[in-house]
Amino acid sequence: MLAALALLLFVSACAGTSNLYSDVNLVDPNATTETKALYANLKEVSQTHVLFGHQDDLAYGVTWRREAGRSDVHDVTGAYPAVYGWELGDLEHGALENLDQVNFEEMKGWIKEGYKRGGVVTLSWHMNNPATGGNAWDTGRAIQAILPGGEKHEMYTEWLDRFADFVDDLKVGSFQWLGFGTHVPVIFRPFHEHTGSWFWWGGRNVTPEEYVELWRFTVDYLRDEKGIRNLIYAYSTDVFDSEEDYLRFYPGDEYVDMLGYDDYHALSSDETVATMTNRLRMLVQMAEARGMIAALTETGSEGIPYETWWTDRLLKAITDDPVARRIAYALVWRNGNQETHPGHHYAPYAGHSSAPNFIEFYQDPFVLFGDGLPELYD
């Protein structure tokens, strides 16, 4: 009886890597069925809608921390975001909390919670400088030290081992405690904003050749050495002005699943909205030429001082062009708690001056929150 049960569970687990989505060309051809389904469905949904996302949405808000079921976005609209962003900085050191004091075990629970609601999960990783021991913003030369043959290479593979363990533990289902269950698909965007020079992995701190080698090694190690099958790899720059500028560090189509970019500046005035629209248009064109998805992977206005920012700037920038509007999602940054980060919020909370306009944004039929999502994992 136990042997039969074990066989049934094994077959069920293996079904997650079937070829039902053989037309989906991911970096990992053996990605789970749910991961391929998410990619295929995001590609389809992006033709008619954009998903709204928020960083750290379930962990804390402007006036609260760690309250079950709480969300500033939900407090205002009655709906959760469609996309949940999370941060893994300090995971590399085996820390209990990330750099924003979010407990990693609790984060796993919130990730699974968002997935069970039908939402999308994306992970960023502001990993510390491996050469100097400083944080991600310590721009001391580091990449050569962690590439194969470098003095910190073994340490870097240990960091990737911790990441792989974290992602592999994102399972839902009745028998996850036995090692079975469905892995939560994750959009992973490592080494982001690399066209700027504020991180040790970007801009003048690296050469394009070093960046490409690091990216490819990271993907090869996670996919081939660790066998992680629930990742969608997103290449995400900071602002850019041409396709050549965007692709200067590009590791190649065979190592990238999604094209994204982060922009906190273009929506700071009405006059610059068209700048973001143009960049989104280029982004979608580059993605679709490769059969990929495009996304506005980070954006926002700190404190949201402009009350109609949601419709007059963010929504306008996306919808003003028939090509630009085909991004899969737009994610705004976190709502820092007012006790430690006063004014550092990027989504409205109950009573905020932009809340009425945010509700208007939520009600726009083009925008999807968690309560309007189609089945993305079917």
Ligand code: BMA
Contents of the next structure:
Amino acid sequence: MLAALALLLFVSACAGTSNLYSDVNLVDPNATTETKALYANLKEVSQTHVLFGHQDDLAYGVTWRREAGRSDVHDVTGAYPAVYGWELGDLEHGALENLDQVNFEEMKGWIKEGYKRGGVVTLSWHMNNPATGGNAWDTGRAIQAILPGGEKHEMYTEWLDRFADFVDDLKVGSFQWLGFGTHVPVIFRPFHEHTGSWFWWGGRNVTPEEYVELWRFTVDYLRDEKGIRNLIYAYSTDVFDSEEDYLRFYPGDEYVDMLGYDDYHALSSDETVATMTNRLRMLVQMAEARGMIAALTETGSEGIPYETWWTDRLLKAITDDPVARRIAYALVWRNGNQETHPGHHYAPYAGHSSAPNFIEFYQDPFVLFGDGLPELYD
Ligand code: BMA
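Structure of the form predicted in complex with ligand BMA, please, following the form predicted alone?
Okay, now the whole complex, with that chain kicking things off.
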């Protein structure tokens, strides 16, 4: 009996990692099987489709909060997004809720829900300024203070410990106390939009060397000290004009799994749609040259005033070029609740003027929502 139990435990411990995906070269060579599978499958599906993603989709919408099973995207199309974005800001302080009042324990539940539905999970982190005590938008210099030897270094590793606990807790399956269960793979997108100067980790507030050091320390710590095995590391800039521009803060191929960028500019007029296509083309080229995948990690039009934005701008920008169309996913930002953030929404809700066009976008065979996904974790 004991021997059988020991064998069972051994088999379950081995099940987490595998050499099945020997062609998947992740930052973490010991990433779980499901993490590697997700990467391989995203690479494949990106050849023919784009996945649609939405930030905070299950937590709240324009007119509701915390309603089981609800989603503005689902209200309009009858389908959930394929990619679920979630935000960790304030987790570092041990807060119960993130900076947008989403409870972290509930967030874990929604993350597992999306995963069980076959969807993809990605995490952003508007991390507070560790040196000044201000928020992510407090641009006081901070990186030197948190690197090894800096006066806030220990505090920073405590913040990463909290992050590690969070992603380690994203486990599904029964008999977890016996070592069973599966960690939900997560596309982790730290220190994003760093080519702009609005966060303490980017632009004029740092040197490229500092950024690279911070990135590498963070990855090394999570992978080697904490043994976190369910992360895909995404490097994600703001808008850029050239490969050189994009790679100015690049930590190196051995520290990055996928290339992304955020663009809230190019789709604000018909005239600049081609600018996004051009950027996506460059992005995919840079990714493919490294055997990586690419994604439009954030985009959107606040309030979506242009009724045919979904097909005439977003879909057009992605599909107008045979290379650009090989991005894996495009994610639009959150649907801020009307009570606290009137007008701050990036997906339609039932009755919104762009809803009919969003349904057209959903029905386009090139676009995948949650209901059209192939198996991504097998
Ligand atoms: C920003 C806005 C803010 C929010 C932040 C983090 O773009 O949506 O209201 O706090 O993202 O989610």
